[in-house]
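Encoded as structure tokens, the following chain is the form predicted alone, with no partner shown.
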Amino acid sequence: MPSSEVVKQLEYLFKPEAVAVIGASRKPKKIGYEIVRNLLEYEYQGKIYPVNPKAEEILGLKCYKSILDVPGRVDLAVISVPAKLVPAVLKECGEKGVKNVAVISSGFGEIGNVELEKEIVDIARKYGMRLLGPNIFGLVYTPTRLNASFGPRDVLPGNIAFLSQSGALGIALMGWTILEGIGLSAVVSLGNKADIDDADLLEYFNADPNTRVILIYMEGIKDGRRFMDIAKKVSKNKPIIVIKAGRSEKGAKAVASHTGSLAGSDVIYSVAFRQSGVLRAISFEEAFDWARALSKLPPPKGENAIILTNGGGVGVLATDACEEYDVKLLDMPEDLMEAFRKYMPPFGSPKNPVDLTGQASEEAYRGAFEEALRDPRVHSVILLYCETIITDPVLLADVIIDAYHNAKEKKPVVVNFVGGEASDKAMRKLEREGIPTYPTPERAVSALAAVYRWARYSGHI
């Protein structure tokens, strides 16, 4: 199917004018109740039609006995009924003219019920519907305030699309992103991927102006060739980060029993990802570290990074990490060293790392940081700070924000503050202003390295 056609069809999934919840419930804690509540409380502006033959009203909304009784058009039907009832429900959705269905229900290919899964796909295709799932927790699209899931409600708007093949992990990570202040454009539960798969969603989010980075938790791929072909194209435009589960032999067996996916050879996946420009993360922490940097920072215009620090120890740790992650440190020219000497005592080091020493004030940091942002030979900055009595971390954050936003040329900057509550408060302030911060120098460098790897693949450097 042409990518333009895929995008056109999936528009109704993420931007529906009306949503029907089939299997809506009157009982709190039931999936059909929580989905209706999330739609209402996340302030979705379209029409919501609960469908339950035994209820007159749910959460103040008129309830319908069948989707065929709904008076208006329905773009998306979210189905939460026992697996054996799904085929009949899908036929009614098809007769109604529903464009997309999200099948929450479990009990299909993941437990070996392959025939039933094939049946629902055949019904969807007969009526020209696209099917998400089955065996999912739903989907979220923040630009349209659509939370058609039974996961956490208050997903923060942002520009990272998060796709998860695991339901429980996806729900948990939704909550974690809220806690960490990470904004998302979308959350999509893929489940068994009986119809809509990773490749379809890559095509959609590549065209989506609200998404800058696509992050996938993946257990297996059904059509590896198509995924690679599409990922190669999308990666030139937007970064793709994948957490691929089932790296070990036992992990691969666990994957097979979880969503019915074949994990395949891990080496083959790694090679395929590398050829397709996909950034492979080992943990969700690493994946979201990279996603935050890639979603906020411009690509670098060259390879030269510098480290600014007030602590020799963290500077050495960052230097080691740069070598490990292939971030190239600028071989400091004499005139630039002379410029940095203005912002440090005689015993400071203007080499790279630039050690301003523990005596560095907020203004010393400002001067050195502005110098780095101004000089065309510096292409990215790793800014490190160890909390001392000399400086106020929050005031230092203000200085960094001011210098960063007033710079004539935007460069990638990652920050690590090491300290107590004040440093934590300062880092959250920097994060809100679009400057990615990390609790260790190694994680800051790892995130910058991901920016570099994508910039090299996409041709920015």
Ligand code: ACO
Second form
Amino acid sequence: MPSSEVVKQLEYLFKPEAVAVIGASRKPKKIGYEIVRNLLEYEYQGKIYPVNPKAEEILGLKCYKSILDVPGRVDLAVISVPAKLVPAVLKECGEKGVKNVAVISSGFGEIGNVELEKEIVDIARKYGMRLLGPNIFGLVYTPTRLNASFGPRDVLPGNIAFLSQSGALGIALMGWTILEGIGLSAVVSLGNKADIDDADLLEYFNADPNTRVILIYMEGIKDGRRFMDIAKKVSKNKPIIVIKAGRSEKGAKAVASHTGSLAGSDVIYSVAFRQSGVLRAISFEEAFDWARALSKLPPPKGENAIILTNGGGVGVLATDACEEYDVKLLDMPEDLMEAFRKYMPPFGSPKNPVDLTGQASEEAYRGAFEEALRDPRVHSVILLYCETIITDPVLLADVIIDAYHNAKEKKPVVVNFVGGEASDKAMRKLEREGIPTYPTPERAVSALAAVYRWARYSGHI
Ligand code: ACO
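Switching forms now, from the form predicted alone to the form predicted together with this ligand, please provide the structure.
What follows is the whole complex; the chain from before opens it.
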């Protein structure tokens, strides 16, 4: 299917005018009930049609015996009936003219029922429907308030699209992103990828104005060549982060018994990802660290980073991390050192790291930070702070936010505060204001390094 066609059809998956839930249940805690509830309570604005031959009404919504009885057009049908009933239900969807189906049901290729899986794909193709799944927890698209999943409800809006081949991990991370305050544009459970796969969704989210970063948890890909070709193109426009599980020999075996995917040679994956501009993360913590930076920050205009700190130790740790992750530190020109000296006592250091010392006040930070944001030779800032009684972390956060928003030129800035509760509160405030924060200097540098790797690949620098 040409990419414009894929995008056009998947528009109805994420922005449907009406959603039918086939296998909508009357009983709380059953999957078919909770999906209808999520749709209602996440305040999806389109029409919701529960379908169940035995029910009159579910959660106050009129229920239909078959999708063929639904009066209006249906763009998305979420199917939650036992696997053996799926082919019949799908045929009715096809006759109704449904554009996309999301098959929640398990019991297909993942347990060896390859024929049944082929049958449902054939039915979908026959009627021109795209099929998500089977064996999925559903999908969420925050701009349209669509939560057609049985995962957590209150997904925070943002601009990271998160695609997961693993169901349980995907659901768990939905909850975790809410706790961490990470905003998402979409969550998509890929399941067996019998039809819609990572490459289709890359095409879609590449064109989606509500998405800035695409993050994938992947165990295997069926058509590696196609994925690479599309990823190569998409990475020039938007960063793609992949957590590819099954790196070790035993991990690959675990993958085979989990999703039935062939993990393949890990070296081949690494090379393929690198060639197609995909940023490969080792853990979900790392992946979301990078995604937060990439979704919030502008690309840098050059290679020179600067470290601002009130603590020598964290400055050194960040310097080591810069070396390790390939972030280049600005070789400080004499006049810039002179400028930074104004904001530190005589025993401070204006070299890079710029050490404002433990007695640095909020205003000293402001002066130095504004200097860094102003000077065209500085392309990015790593701002570190160790909690002291001299500087209030929350007031410091306010100063950083103010300087950042008032800067004439936007530069990537990553922040690490090390301290107690007040530092944590301050970091959350910074995060809400669009400045990515990290609990360690290494994680802050790793995130900035991801921003650099993408900027280099996409030709920004
Ligand atoms: N059309 C519409 N509704 C129907 C039809 C039909 N043809 N036939 C039956 N129904 C109704 C049933 O009456 C029932 O409603 P009720 O509860 O009000 O009686 C409802 O549809 C559901 O049917 P059940 O037979 O009760 O099926 P159940 O809900 O137990 O299971 C399910 C269906 C959830 C799809 C199950 O078969 C399954 O596959 N579960 C696994 C799902 C899963 O884990 N997916 C992967 C997620 S990822 C992860 O790991 C978290």
